[in-house]
Structure formats: C-alpha cells, structure tokens
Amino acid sequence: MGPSSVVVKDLYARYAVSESWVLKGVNLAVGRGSMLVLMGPSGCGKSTLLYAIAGLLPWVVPGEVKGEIVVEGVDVARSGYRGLAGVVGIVYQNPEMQVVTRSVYEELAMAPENLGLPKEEVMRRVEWVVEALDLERYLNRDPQSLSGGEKQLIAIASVLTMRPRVLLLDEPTSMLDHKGARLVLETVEQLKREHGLTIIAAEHRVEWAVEVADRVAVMSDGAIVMEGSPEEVFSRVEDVERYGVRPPGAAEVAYELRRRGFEVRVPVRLREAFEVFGL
C-alpha cells in the first residue's frame, strides 16, 4: 500500500447519550486513492467510525473521542470538521438529509458557495460534476421529484463539488430499491475508476463490495476484527461465520463444500467461481 490518506490509531468514541464506548481501540490505515468497505452487523460501529473520521463526532454530534485521526495530513482531533472542508465529503444513508434546495442546480452550487468561492469557480465546479456524472437532464428538476436513487446521486454530486480527496459513504444504498442502488453503486465505481478518490464505504451489498473494494474491514462490537483484501477476508471461513458477515454467494458454495470434506479454494467473485468449480 502507498501513502496513507486516512490513519486512525487507538480510537475510542462514544455519543453523549452512550454509557459505554461505541468504538474501542480502532486502528486503520487507508491508502491514498484506494477503496475500503466496512462490513459488520448493525450497531457494530461503522457509522460512528465514519462520523469520527469526518470530524462530526464530537464537533457536531455531541460525544467524546480519544485517540488519533489524521486525514490527508489534517489532525482531526485539533481541527474538527471545519479543518476538513474541501478534504472530506460524507454521504449519508438518507438523501433527504442532504438534498434541501428547490432545484438540482442550486443543490450542486450550494456547497462550493458555502466555502466562499467566487461565482466563476462555483460554476466551474458545477459544470465539472455535471459532465463527470452526466447530470445535465436533472439540472432544472426539483430534487423532491426525483427517485430515491436519483436523490442519492445528487447528494453524492453535491459533495463532489467541494472537490474532496476523501469520500465517506454511510450505507448509501440501504434505503433504495434495486434500481436506485444500482445507479448509486455504478456512480461509486466510476468515481473510484476515473477520479482517484480515497473512498471508505459502509455497505452491506457484499457482492458489489468484493468487486470494487481494494480492502475490506469487518467490525464487531466497536472494533475491527478482520481486515485485508476481499480474498483474504472471505477465505477465513470460521471467522466470517463467527462475526456474522454474509459472504459472497460464490464463497458460500465453497464454504458448504469444505464442510462436506472437499478442499477447495474460496472464490469471492462470480468469474472466479467458474474457474474453481470448473463451470
């Protein structure tokens, strides 16, 4: 792995209403331009970790954080979310939390305007994201008239107008139907492939995750308990089952064959399953 974009050391975090720590000694390093997918059951700490990296906890969301977080050289403990403006962008589960204006153009222009950028630069950034994500047909639409997937796409685009180097995605497809989820996930793949962003995503769609993630981190009870490439993580059959992570369908077949006494390599992608099972 090359230079790290995000480094987390011995991180503990909790909300003001929490009696105990939600995150417990998390250590993490994410390479610049790579994609990490966080997995694990609900309540394991994925969203809390993203909020801490974004500087929202405890600067916006009341709580307590101990440990070290450095994002693109910025000490988050010292600067909070204000020091990360233009460095980190976060997209939430529910696009209604982010899409608030009366036209898509206004939505895309709002974030760079809030950064105090000149009008010409705001227009350049809007034009760039419109071209990059092919959004021309949406510009004059009221965001409330869009589908869930389209709203989430606009939420992602509005974050990109701040030109972040790190993009955080908190279960961006959890509230979408299959069509909407596909639209959003294809957009994330494009961003990774074409624009060199560092991406950290909490996402439960495992088949998609193993196709695009450089690394996977499994969380349980506030800690990272497994980390590695998709192949490394899902080859640890007993650990995957212990921590309640659903493996890719291709891997599930191999798990069952192993339980029946067959020694087979665990594939994580469909094309690898064809090779392993001789199909």
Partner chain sequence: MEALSLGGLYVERKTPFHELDPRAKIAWALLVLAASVATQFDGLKALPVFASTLAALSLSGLGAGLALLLIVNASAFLAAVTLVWAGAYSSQGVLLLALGPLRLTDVGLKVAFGKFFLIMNPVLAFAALFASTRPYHLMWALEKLGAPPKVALTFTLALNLLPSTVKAVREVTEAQVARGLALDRGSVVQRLRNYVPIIVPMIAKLLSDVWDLSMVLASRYAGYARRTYVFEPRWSARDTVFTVLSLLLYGGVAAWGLAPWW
Second form
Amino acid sequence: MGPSSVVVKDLYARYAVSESWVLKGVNLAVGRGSMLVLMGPSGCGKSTLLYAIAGLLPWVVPGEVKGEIVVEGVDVARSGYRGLAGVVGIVYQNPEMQVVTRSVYEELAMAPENLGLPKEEVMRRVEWVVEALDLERYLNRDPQSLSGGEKQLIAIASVLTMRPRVLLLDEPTSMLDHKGARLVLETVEQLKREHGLTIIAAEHRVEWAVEVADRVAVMSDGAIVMEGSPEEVFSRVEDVERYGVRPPGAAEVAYELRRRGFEVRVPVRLREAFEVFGL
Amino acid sequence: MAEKARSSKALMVLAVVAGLAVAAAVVYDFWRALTVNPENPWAEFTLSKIFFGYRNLMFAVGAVVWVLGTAIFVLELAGRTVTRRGLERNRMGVAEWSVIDVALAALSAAVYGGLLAATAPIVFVPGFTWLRPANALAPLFGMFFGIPGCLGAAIGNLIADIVGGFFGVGSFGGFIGNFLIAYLPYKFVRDHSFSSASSIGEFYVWGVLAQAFVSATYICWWLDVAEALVGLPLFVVWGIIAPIIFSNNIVVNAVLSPVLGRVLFPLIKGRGLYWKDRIKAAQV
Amino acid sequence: MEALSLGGLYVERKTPFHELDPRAKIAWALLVLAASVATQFDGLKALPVFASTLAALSLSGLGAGLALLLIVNASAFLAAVTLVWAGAYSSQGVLLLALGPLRLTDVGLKVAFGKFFLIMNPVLAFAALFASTRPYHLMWALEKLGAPPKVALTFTLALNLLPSTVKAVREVTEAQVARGLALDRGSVVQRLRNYVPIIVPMIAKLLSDVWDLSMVLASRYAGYARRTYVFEPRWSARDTVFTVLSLLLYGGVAAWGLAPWW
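Follow the form predicted on its own with the form predicted in complex with its partner chain, if you could.
To see the whole picture, the full complex is given below, headed by that same chain.
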C-alpha cells in the first residue's frame, strides 16, 4: 500500500438524535489510489463513517465527532466539508435527490459553478467528464427522464467535475435494478482503473467487491471488525457470516465442502473457483 | 398556582371551542346563504356582508396588517425578530441559512406547491369547491421548521400560482400572506407539540383564528390597492375572495392541522428537524 | 389535469421565445401588464395585447390552446368578475341587453372585456415567461434583481423538485384509494380528514429527502462562493429588437387606451 490518502484514528461519531455512539473507535488507513469496500449489515455505521470522512458529520448533519480524520493532508475535524472542495467527492444512495436541475449539463456544471470557478474552467471540466465517462448521449436529456442507474451515473459525473482525489460511494447501487447497478459499478471500476482515484465504497454486492477492491473492511456495531485483502477477509467465512455479511458464493460452496471433510482451498473470486473446483 | 393553571386550561379549551364553532358556523352559514339565494349566495353570506359591508374598516385594518406583515417578513428574513426587549437576532435569517435550511425551505415549497397543484379542492357545499386540504400544512411548516418553513409556504403558494396559471400582480399578496399563515403560529404558539391543552389552545388562537383573519385582510388589501393592476371589483375582493380565504383557512386549519400536527411533530423531532432543537444544537 | 395544473412549468423546447434573454421576457411581461392596465376600460383596445400573448404562447411552443385551458379552468371566477364589472357600468352607454337584473350596455361590455383581459393577459404572459425560461435562468434573473442567492436557489430547487413531488402525490393518492380511501365521501370534516393518509406519507418522504438534499447541496458546495453561471444570458441584437418592438406595440396600445379622444 502506498502513502495513505485517508487516515482515520480512534473515531467516535454520533448524530444529535442518537442516544449512543454510532461509530466506536474506528481506525482506518486507505492508500492513495487504492479501493476499500466497506461491508456490514445495515445500521453498522458504514454511511456514518463516510459522512464523517466527507466532513458532513457534524458540519451538515448535526452530531458529534471525536478522533482524527485526515484526508489528503486535510484535517477534516478542523476544516469540515468546506475544506475538502476538490479533495473529496461523495455519491449517495438515492439517485432521485442527487439530480436537482433540469438538464444534464447544468447538473454536471453545478459543483464547479458553486465553487466560483471561471466559466471556461467549468466548461473544460464538464467536457472532460463527458468524454471520460462517455456521457455525450445524455447531454440533451432532461434528468427526470433518466433511469435510476443513469441518474446515479450523472451523480458520479457531477462529483468528478470537482476533480476529487478521493471518491466516497455510499451504497450507490442499493436503490437500483440490476441493469442500473451494473452501469454504476462498471463506471466505478473504470474510475479506479483509468483515473487512479482513492475510492471508499459502502457496497453490499460482495461478488463485485472481491473483484475490484484492494481491501475490504467489515463493520459491525460501529467498529471495523475485519480488514484485509478480499482473500484474507472472505477466506474466514464463519467470521464474515457472524458479522452479518454474506460471503461470495464461491467461498460459501468451498467452505461447505470443507465442513463436509473435503480438503479444498477457499476461493473468493469466480475465476479462482473455476481453478479450485477444476471447472 | 393550581387556580392559575385551571383558568389557563379553561381559556385554552375556550379557544378550541371558539375555533371549531367559527369553522362550523362558516360552513352552516354558507349552506344557509346558498339555500336562501342560490343565484348569488354572496349577497346572503354573513362573512361577505361583514368584509364588504365594513370595507372601509377592513381596508384600514388591512393597511396596518400589510405594513406590519411586510415589515415582519423583511425583518425575519434579514435575521431579526421583534421581541418585548426590542429587535433581536432570530438565528434564522437567510444569510445564516445552512444547506439544511435551503433544503427544508425548498422541499416545504415543493410539497406545499405540489399538494396544492395535484389535489383537487374538496366540496365545501355543493357547487362550491374551494377547501384546499394542503393549506393545513402552512402553519405546521412554520411551527416545525421555523423561518425556512414560513418561506417554504410562501414560495410553495407562489409556485402553485405559477404552475396553475394564476401568477399575476395579485400573487405578491398571496406570497407574503402565506408566509404570515405559517409565521403567526411559529411566533406565538409556545408549545408546538399539539400534545397539551395550551399547545392546542394557542394553535386555535394563532394558527386558526388570527392567521385566517390576517391572511384574508393582507391579501385582499393588496388586491384592493392594486385594483387598477389586478382588475378585480371591490365586491369580488371583499365580498367573495376575503370570505373564501377566511373560511378556507378557518375550516381547513381547525379540522386538519391539529390532527396532522399531532402525528407529524414526533416524526419531525425524531429526525432532528424541529427548529428549536436545531438552533439549540447549533449553539452547542 | 396534469397539463392544466402544471401549465406554467418550464417546458424544454427550441423556440425563438426560449432563446430570448430572460430580462427581455420579464420586460415584455411587464409591458403586457402595463398595456392591459391602460386598456382596462375598453376590451376592444385590449384585444391586440391578448392576441400578442396568444402569439407568445404559440412561439414558445406551448400552443395558444393553453390560454383556452386556463380560461376554462377559471371560467366561473371570470364570469363572476366580468358580470360584476358589466353591472357596475350598466347606467352608462347604450342598453344592449336586459335580462332580469342584468343590464348590459355597450360601455359595460367594453369594461367587462377590458377587465377580463386585464386579468388574463398578464396571467398568459407570465405563463409564457415561466414555461420558456429555464429555472437556471430564473435563478440568475432573481439574483440580478437583488434576491439573496440562497432564496433564489431555494425557489429554483423547489421548481425543479415540483414535477417529482406532484408525481409522488399522485402515486400516494392512487395507493391509498386502492386501499379503500374515499376522498369524495362523507361530511366536510370527514372529507378533510381523508387527506391525512395522503399528507402524512408526503411529509415522511420530505423528512428523509431533507437530509439527502442537504448533503447533496453541501457536497456540491452550494453557497461556497459567488456562483459562476456558465449559461449566463447574453443580451443580443435579437433581444433589443424584441424589446423595441414590444415597446412600440404596447406603448402604442397603451396610448390608444389612455387617449380619451381615440
């Protein structure tokens, strides 16, 4: 792992309306240009962790945060989300609320316009993201006429116009159908492959996570309880299941075989399963 | 002490009874007017007689309401509020708005305007369909969301005018008029929970009776003054529109707002969006 | 219902009216108002203004039919208003028709039509203005007119969120009706209370949307700095020609309306 892009130390966080800490002593380091997938049952604190890293909690969502968060050298506790302009971009679950204008171009231009960048620079950034994500066909469409997956794609593109170095994805496919989810996940893979962004994604699609993630962190009850490469995490099938995460199908099958006395390696990716099972 | 509490509770009960009685009387009286004179019920409707018959008095009262209402609108958006101690910061002026305030005001406006545009008015008495259930939300937005909610109600009404094809010079009156519908209970009802006698009693005073009169006189004074720009005869302004606004706001808010308020207050508080809690949290 | 209730909402089209600078359109709408005010006592003189608003609706791609729709929608109100005006001038001019208490004179008729156009012309002009001006440009225009940027943003967001909100209201209503909710049955009180199962889910949706929208606005840095407008309208020769022509037309009509000898 290269130098850290995101460092979280002993992080405690809670909302103004919550009675106890939602995050309880989270420690995390994410290398520059790498991808971490956060997994865990709903309510375990994945979104809260992302909001804290993005400086939204407590700066937008009232609450309390204790501990240290440094993103690309910026002390988030001190700067809040305003200090992370051009550093962090975040995409949320609900595609409907992330498209708030009446044209795709306006949507893409909104963030750099709000930053007060010169007109030419805003246009340059929009043109760049349109080319990078092949969005030409959407430019003349009313965002309201787009599918959920397409809206989510536009939301990701809108964030990229701020040229963030860190991209946070808060379950971006949880409200999408299969087709929409594929569109979004392929875009995320492309961003990782071609643009070298540091990505932290809360995502429940485990088969996808093991294919693209450099690291996986499993959260339970406000803490990171497992962390490592996809192989390291998902080869411990029993532990993963105990924390409410479904292991990849290949690992589940291999683990069942081992329980029945077969000596097989536990694969986490589909292609490894083909090797292990001699398919 | 107990004596004081008892008399205060009795006053609150009286306010509720008065609010409901006025609402019932308005419905009954219009039904009576329609029976007596089906061609022109306005000539018989007591509210029309009062508003139009005392037009000069209403005009004078409307002028005071208009000046005070407009000044309050400007002051509150500028972050100042009138108190017994003079002008004080309200901590909710537009300049101090966070993104949550913008989102609250925009969504309140969209929901209010959307409900006004998408729900058909219901039949008051056969042939007359001006009761708009969505109007019940305006005072609640003010009480629950504070100044962003008040502005949301104002913008929502404006948007309903725009999308309904009614936008004109008269819409200015409706804009601030709806702000005041939300503002009066926000400012003067002390307990916004709808779970105590004083909360409900004060709501009937400010959120039902006072706001209905204030909004009717504010809007109609503006239509009267701007007659040359709006084109409405004085009889229509004071004899029809004023009674319509007054009776709609009385009936809808007396019947629907307390029910909605009782259900919605815990939800809003639980989501951390009640304005008093937000101000307290910001101070901490 | 839908076309009618959302008649003034922005409609994406490529028309000459859409291309105009919003300031030119605002000035035009105000000139329509001024000319209608000047001709309010003579419906005949107000006719060219009415015709021009129909032309604007056609030019903006909305179709002059929208005018008919809006007039029909408000027909009871408009009929009451025009009859009152006609009645107020029943003692002046030549009697044309006497029907019970209604005495219609030529002067009363002119005034009634003049007032009808005074009400409808600005309504149609503003409908054309709003339906042909992107909310983005309205926001820009509001800021230029001195509105606080946060208020301009709130107004624009609300306009943009309206179609999805109306859709949600209809979906909730259909779902509740399918479950047996009868909106048109019972006493006045019962009918009002029948709206509780529609309004409560809408507010519940609002409450979750508020946080989503707040975070989206924060992460798009709304209110971070003085905003740039990529599509800042540029006043062009076309806008000048349109404004001059409007001034000539409505100025002429207003002079005609105000001149007692004409």
